[in-house]
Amino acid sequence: MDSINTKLESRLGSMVMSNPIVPASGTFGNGKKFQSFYDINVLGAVLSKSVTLESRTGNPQPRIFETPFGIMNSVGLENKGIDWFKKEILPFLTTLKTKKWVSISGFTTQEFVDLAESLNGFPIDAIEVNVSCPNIHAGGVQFCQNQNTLKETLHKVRKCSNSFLIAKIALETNPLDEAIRIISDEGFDAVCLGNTVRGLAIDVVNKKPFFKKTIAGLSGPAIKPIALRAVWEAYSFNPNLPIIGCGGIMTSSDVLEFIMAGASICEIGTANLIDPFAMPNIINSLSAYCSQNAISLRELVGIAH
């Protein structure tokens, strides 16, 4: 490994990664299509599209709405379920040389447990537990917004899995300090902040909400200050819990801001939908920055505090 790559080396707790760039779940498919553009092993990790226990057709069309500084989406976790994933996607993921992460999404605590258990024994490096999903047993409230549910879910997942576990919570999680405490207390290895921000679009011609599900998720540059604030606060609450920053990250400068605010790793989402080469370009820019400034990225984690 040359000096520039060494300077890009990042640590997420006990996990050592070649660089801090990871695709956000749902914006990279499962990696196969992007492999035709470039060798995705250059990424710090490849994170799969969220998988659920059963196959899901997702939400009805329309699913995408452009805003001046981002996009809104209402995809609804469309996927073919864990059995298909293990048969069709895991064999591809396990051929990769870089770190292999799998995102799981459940609608009950037991679904999360079943999903985590089903991945035991597979050569993956981490499971991202998407607890920003709605809990159907609690009126659709996100798991991360109910402290008791969050604690129970993380406790049971940790108990059934020996994997490196990441809790993905919403940027709007409140109170954030309590969620961070629960994630740490339940033995999770890292937290990902976060998901899209809930928003609304109105179809002025038809005089009704644009999306059939009414509320949709806003992503892109518009939410970067919100995501950056969440990372800053999480690091302030517990600098010992490794943080993955996610939300509106488009450039290497954005990545540096998140790292300086306290993130060790950054997930890139909407940028992948605009430019398939966004992530390797960011990695190259980070290499140049580290070389020009004779500094490693690990030295910058939380430095702005």
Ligand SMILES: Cc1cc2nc3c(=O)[nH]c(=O)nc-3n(C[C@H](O)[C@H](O)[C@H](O)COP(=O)(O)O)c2cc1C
The other form holds:
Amino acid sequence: MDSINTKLESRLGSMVMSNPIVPASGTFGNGKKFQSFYDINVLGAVLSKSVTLESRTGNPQPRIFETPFGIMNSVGLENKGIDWFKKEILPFLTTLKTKKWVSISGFTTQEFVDLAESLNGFPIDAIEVNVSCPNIHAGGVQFCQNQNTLKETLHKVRKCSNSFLIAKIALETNPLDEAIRIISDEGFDAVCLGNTVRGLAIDVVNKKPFFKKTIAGLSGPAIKPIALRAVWEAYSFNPNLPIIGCGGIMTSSDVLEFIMAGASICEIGTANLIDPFAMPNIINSLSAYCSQNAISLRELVGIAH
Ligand SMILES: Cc1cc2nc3c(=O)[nH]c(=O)nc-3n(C[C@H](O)[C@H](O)[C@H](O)COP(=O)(O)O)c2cc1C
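One more: the block was the form predicted alone; return the form predicted in complex with this ligand.
First the chain shown before, then all remaining chains and molecules of the complex.
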């Protein structure tokens, strides 16, 4: 693996990374299992599965539905909570040589604040704040879909945290320009676009929604054009806010599209579930592309505009 090809070096604002490839939260566990396939230090960063304040059993089965161009999931942020995470996962993450990012999810603004605050002082490189999850004080509307809630949450998290902060918002966030403005104004370091797209499947035998929670998250190639459009628009609104592209990225060619649309970094999700070597393969292929074309990835960010 040509992991030291400097042409792959990528910058997310002030953060310098060996390459732009990062696992999307929830599709890579906490990285430990992938260590048996390859050295995960070849990744630009390792991003953990979203952790919540309390432990969560997640949603009832079934949790996965396959569609022709992607999968739908209704995992429901199953995890063992922040105390367990600090005891069992953070010590492992801190042994890694690459960047260590932690994803946090809350159901109230205060939960986000408590989570971010409790990570102060730990040797991590970034916190991804998953504001695309439902706010229980707003009838389950996603934090990123309400400008006041988004502003309040990001403001309070920024105030209590000394980490590099990434806001992960939904691809359907509307109006997107307002959300981008809030993320930047509140002093967040980057935006991640984005999460799964809300979808529905019907079980025609039982004549009921396939998932117990009715709506589930669609990911994979089906959402790539939506994610690419969101990255393009975010870059058009504010080229100074570093962007992480996420949604349907399966190949190095997909990564190049996202970078040319304005993303500095790409998160890979569903591809990891199909092929555990998806990310190192993409890195190798990007390395070959850069060498063959005598170009660095950094030169390509936003070039299609
Ligand atoms: C099984 C599964 C679990 C996920 N869990 C999380 C999670 O815990 N936190 C989060 O922010 N996103 C989660 N996501 C969303 C992914 O991180 C990513 O944003 C989404 O799948 C789009 O990328 P993709 O099309 O490359 O998969 C999950 C996605 C899948 C498929």
